[in-house]
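Just the one chain here, the form predicted on its own, laid out as structure tokens.
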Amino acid sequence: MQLQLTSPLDMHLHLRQGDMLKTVAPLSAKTFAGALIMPNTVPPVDSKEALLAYKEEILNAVNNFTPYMTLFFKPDYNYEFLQSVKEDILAIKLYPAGITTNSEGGVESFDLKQLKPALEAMSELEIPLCIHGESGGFVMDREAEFIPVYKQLASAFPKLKIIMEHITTKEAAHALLEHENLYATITLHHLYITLDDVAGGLLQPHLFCKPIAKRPEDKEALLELALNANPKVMFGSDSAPHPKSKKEAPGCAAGVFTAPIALQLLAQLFEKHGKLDNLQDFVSGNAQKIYNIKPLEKTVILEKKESEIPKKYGEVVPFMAGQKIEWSIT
């Protein structure tokens, strides 16, 4: 059996910087036409020199393959600037102040007269505004915390497309349908682990993320959205890779390293639950339509033949690493 993916697209991808970027780039770009690239770089993407001189980097390090930029979101972002860099940006990345890797400098509160100037000319400017979003609050609820803000800023900014990045609760999924102007993205590892696969028993650093992973019915609201390919929501793997040595060490580094692998186990988990059919639109025909994009042609067959995830991308652990998945690429 095989299977054609036409421009898969991965609309939520951390490709980091220097030799990392350059391990982990290719990777992508192999199997992926294009990808949305996080600004949560060090220091961060938030200028337009700081963000043409990344997409140079990026560039440089892969053929074939489209970096489809970010900024990384600051309230004083006004019009005239915002203006000057939208043919450089798909979208605008905020991320609450800590929440998660590199994400200091981001968003202190949310008072919406601090944040309407940006918002407002987002808005006009028909730029898309890509949140993290998580309180500060115990682990397991703050996505669930978040979610009057998600509705505030949809209601306040109508015109505005906000996309609820890699949600992992039902009551997100919920959420995501209540709004016009709301989308998602969902993660590989989402579909496929709850919490218990990270700490049920011995712990497991390479499964460890933010958001964590959350309940068995969180799980199943996710892959009713997935399999079904809802217009609303989207490939995005939310791919992090850190080195062995920052997982498995004190202080375990968040983030799952999918990106090579990530077409098979879509592939896999689609078949098991009978919905190859939904595949292509939730890789590359949702994102298409939700950010008005026409991505380079790319075609991608993978057939239905057994591999192994390699146990390393240089110094990186993959998910499901060492483990024999059902499918791959030709």
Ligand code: DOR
Given for the second form:
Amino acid sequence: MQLQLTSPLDMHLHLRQGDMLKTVAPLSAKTFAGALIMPNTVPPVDSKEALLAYKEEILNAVNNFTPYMTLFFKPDYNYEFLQSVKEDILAIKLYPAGITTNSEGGVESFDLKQLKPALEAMSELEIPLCIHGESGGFVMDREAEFIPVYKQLASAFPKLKIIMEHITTKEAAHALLEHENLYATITLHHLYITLDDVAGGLLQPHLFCKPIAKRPEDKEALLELALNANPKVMFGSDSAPHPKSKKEAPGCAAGVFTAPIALQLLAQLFEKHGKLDNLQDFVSGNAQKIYNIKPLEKTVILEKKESEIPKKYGEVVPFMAGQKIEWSIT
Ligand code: DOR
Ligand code: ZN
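The structure above corresponds to the form predicted on its own; please provide the structure of the form predicted together with the ligand.
Shown next: the complete complex, the earlier chain at its head.
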């Protein structure tokens, strides 16, 4: 059995810089037509110069792949600045300060008055806002606690497209449907694992990420949205490579590396649930509509043929390393 996908898109991807970028960017370009590139580099992508330099670094590492660039949200972005970068970005990514990897320069307060000028300008210029939506509370409750912020922003800026990044809870899955201008990305790993897989037995550092995987009923709520290709959701891998030495260590870095095997594992999942017909929309069609983009043409053919996930890509251990999967890329 074969499955043909047209122009798959990964609408949430970490490529890093330097040697790591040279290792991982071509792996995404092999099966995806484009990806939304996260700006939490060191230092973050928060100026036009940094943005253009980062785009060039990515383009030098790949062929036939569109890096849809993002800026790291700062409350002091003004209309003139945003207008000057509009053509170079697809979205702006907001991180609460210190909530995850390299987010120290993020937003300290969600006081609407402080955020209003930048968000109004984005709304007017039609620049979507992507949000890492977690509070500073207890780790299992962080996403649910952030939902009032999503709702407040969605109501205060009804023309602003807001993307709830990497949702992990049934609460987020419900909130998404309540506001016309809320959308969401869903990762591969949050469709496969719960907290039990991370910490229920021996601790699995390669499954540790932010937001942490939650309960079975949360995973079910995400599956319901993804498998039916609900038009409010799209695939965003949040593939976040860290070297093995930073994962298998005290103070394990957060991030799951899935980019090279994402489509194969999505095909396996959608087939298992009898929903293969919906995969095209989940991995491309929905994102095209939400972001109003026309990706470059790329045909990817998957085949139902067993393969084994490599133990490592360079210094990075992938999701389900060494395990057998039912689908391969031809
Ligand atoms: O697990 C994560 N890793 N979550 C994020 O939000 C950031 C990412 C990274 O950059 O490593
Ligand atoms: Zn991310």
